[in-house]
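Shown here is one chain on its own, the form predicted on its own, set out as structure tokens.
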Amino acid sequence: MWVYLNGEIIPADEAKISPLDRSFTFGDGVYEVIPSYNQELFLFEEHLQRFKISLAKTFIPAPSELDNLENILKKLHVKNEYHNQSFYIQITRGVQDSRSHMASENIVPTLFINSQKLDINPYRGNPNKEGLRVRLEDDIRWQRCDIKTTALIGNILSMHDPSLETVDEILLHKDGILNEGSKSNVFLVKQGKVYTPSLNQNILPGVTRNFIISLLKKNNIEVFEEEISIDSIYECEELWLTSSTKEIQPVAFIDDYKIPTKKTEQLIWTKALKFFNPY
């Protein structure tokens, strides 16, 4: 496995980052995940724009390499060989000799990139495959989930609680309103209409989410971006999750509740997945 670190593509086992990097001491950094199919980056410009917005919102200077990011990713794709890959790109505020909440003025950002094999969405080949199992939980995260920060303890905490059942995803809600998944955006279908939580709730502006919304509208399927109550989830006909690595995947169980099944040809998510063609 090859990675990119501060100007060099090197073997992963040779990559060294100081424990004094503020990502280690404060979780002080942002990241982006970009999929690549057949060695072609998918929605690259949209991901890059969101990355720059995260940097601006956290006041982390953008390294000059961002201007050449596309070429760096393509070189790394060749080195790591997998046909389809997902790239994890992380920029931190940098290394600081003394631990302080206030970063020094001359600090230099750290840029790290790695990639891994991107598996084909199993629901493409088998839309009748049983859907995902999810769990509802109170949203305990900080209030700026619109920033794609590396500080994700609130997203992953309950996944490591041995007293809880293992699930595929956690749906987070606050004050009775659905926000998003711990690693995905959420869509649901009710009375034949598609709904997704509003970005006004400071959820992550998912690149795949936005792409799917545009695909649905282009194919005359109306999408409503608005508050969704937790109670209404149990009235939905379909529930799906979207992300850059999972594309579109349906949910079958919410805790112990099973979403009623419909014939495949009646499902909107299967139509959306057909519209979604990155290959």
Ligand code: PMP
Second form
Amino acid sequence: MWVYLNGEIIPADEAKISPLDRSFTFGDGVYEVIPSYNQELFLFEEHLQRFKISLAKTFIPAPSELDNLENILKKLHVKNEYHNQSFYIQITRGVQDSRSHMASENIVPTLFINSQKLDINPYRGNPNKEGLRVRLEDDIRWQRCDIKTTALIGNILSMHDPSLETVDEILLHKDGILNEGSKSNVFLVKQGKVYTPSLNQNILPGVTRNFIISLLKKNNIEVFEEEISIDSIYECEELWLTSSTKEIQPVAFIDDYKIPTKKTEQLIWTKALKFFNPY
Ligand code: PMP
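Okay, that one was the form predicted on its own. Can I see the form predicted together with the named molecule too?
Next comes the full complex, this chain leading.
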């Protein structure tokens, strides 16, 4: 396995980052995950733009290598050989000699990239495969979930609670209103209409979310970006999750509640998955 660290592509076991990197001590960094199919980066410009926005919102200066990111990812793709890969790209505020909340003036950002094999969405070949299992939980995260930060303990905490059952995803809600998954955006179909939480809520502006909204609109399927109450998810006909590595995947169970099944040809998510074709 090869990785990129501060200017060099090197074997993963030779990569060394100081424990005084602020991402280690403060979770002080931002990241992106970009898929690549058949050596072709998918929605690269959209991911790069969101990355730059995350940097600007956290006041982390963009390293100059970011201008060359596409080339770096292409080189890493060749090195790591898998046909389809997902790239994890992290920029931290950098390393400083002593731990202090305020970063030192001359601090230099760290840029780290690795890639892993990206499995094809199993629902593509088999839309009848049983849908995912999710759990509803209060959204305990900070108020800036629009920023893709490496500090994700609020997202992952309850997955590690041994008293809770393992599920595929956790759906986060605040004051009875659905926000997003802990690692995905959410869409719902009710009385034949497609809804997704609005970007005015405390959610990540998912690249996949945005792309799917535009694909559906292009195909004359309207998408309502608005508040979705927790109660309404028990009245929905479909619930799907979207992300750069999941594409679109359906949910079957919300805790013990099973979403009523429909014939595949009546489902909107299967249509959306057909429109969404990165291969
Ligand atoms: N929300 C959260 C909290 C996420 O972690 C992700 C995946 N990174 C998404 C939404 C989906 O975003 P994208 O489609 O850009 O992968």
